[in-house]
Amino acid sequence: MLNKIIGIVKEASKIMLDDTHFHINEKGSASNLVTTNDVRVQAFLQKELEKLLPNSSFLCEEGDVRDTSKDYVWIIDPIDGTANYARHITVCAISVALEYKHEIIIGVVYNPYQNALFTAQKGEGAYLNGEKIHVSDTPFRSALLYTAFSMYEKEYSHSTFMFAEDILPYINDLRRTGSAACELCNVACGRGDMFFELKLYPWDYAAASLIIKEAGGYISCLDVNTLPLERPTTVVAANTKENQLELIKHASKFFK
């Protein structure tokens, strides 16, 4: 089944890499871009999962596609990253999971730009190109956190700004590239340590969400609980339990 997923994603990829019809359009806002590919990818991607799993239902960003009434549930985004990839920018990849009665079993993010595919499977470990991958064990006062600071819902911007001002001097750097799917994986393979961010929606985490667990890290919701995937949520992730408890230690400050 996953080599099967790959094959789809990588085919998927094309149309990705393809811009001869290509349009940028706003979703609500001058923040939240949508491109004709975007769209393609989906239809594409829905149309091919649906063969190998024919009484099964989707959750995808784009469109009115919410249907999760099944006991399997492909979790799509098609471009994350949108923002980057309509400005090539080369940070971006497609995220598909799957997920069978509420619990994540494969994962597949992959940036064809750089030829990063990273993969895993419940109780299988996670890989980067084939190669198995694992978190860092580096410590807070050394870690490099990936955030974002809600730039969807504005709002919400200060308290964002104002928690990465008072992480910074406990840690070694921040880091924002505008992909959340490329972030964890980062963090799953040691490119990074930690990873905190609002209101992400599942097809944003759900595939990464796997890829971190299987690396040997922690991912949860603010309050440690497991993260929901019907919903948007607040994601925190790290290379170890310790640096995910100091995380929200320091999170909590603003959020709840």
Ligand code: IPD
Contents of the next structure:
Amino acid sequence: MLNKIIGIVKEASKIMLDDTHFHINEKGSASNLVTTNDVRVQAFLQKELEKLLPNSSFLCEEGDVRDTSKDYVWIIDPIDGTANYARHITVCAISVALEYKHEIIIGVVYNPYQNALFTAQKGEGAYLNGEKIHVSDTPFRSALLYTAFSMYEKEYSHSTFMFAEDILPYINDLRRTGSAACELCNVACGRGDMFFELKLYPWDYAAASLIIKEAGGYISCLDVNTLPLERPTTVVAANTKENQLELIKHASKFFK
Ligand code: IPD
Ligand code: CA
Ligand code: CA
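Please give the corresponding structure for the form predicted together with the named molecule, as opposed to the form predicted alone shown earlier.
Whole complex next, starting from this chain.
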């Protein structure tokens, strides 16, 4: 099953790389972009993954695809990092997760520009281009934290900057690269150590959540034991349990 999904995702990435029908539109605000290729990639993935697993439902970013009624649910972000993609910044990826009875069992995140294929199957480890990956063991004071500043809901931006300013003296540095899926995968393979974002949607983190867990890391909302997969949530991820708890402690000063 994983290999078939990888084949479909790689095929979909050809649409991503095809400029022929490329056009940028706004979704409600100037910060929220969608390109014609986001829609085309999603349509292709839905068509092919439905054929692969006929009795499955789909939770996808584009359009109004919000059906989680079946045991098997595909959770798809056709392009995570659209603001990068639309500007030819190569930090963006296709993210596909397969959920079975409310648990992610397969995760694939593929950045065709960087030829980076992150994959995980539940209980079988996480891989980057077929090589097993593991989170770092970096302590909190030396950790690199990926974060973002609530660009879609700017009324929350101030508190995200306050959080960033507050935590910076306690860690090594911060990054905002524009693709939550890629950032979470970077934590999974040790190219960074922690992640915090105030509000993400399931399609942003579903696939990467399994990749990070299978790489030995931790991911949750502000409640350390929970990661909702049906609604938007705050996402905290870290290489170690200690760092996850410390990160939640810092974030809880600003967010409930
Ligand atoms: C966005 C990216 C970004 C994150 C946003 C997401 P999109 O996804 O993951 O890094 O900060 O919250 O919505 O819109 O490019 O698919
Ligand atoms: Ca996204
Ligand atoms: Ca997207």
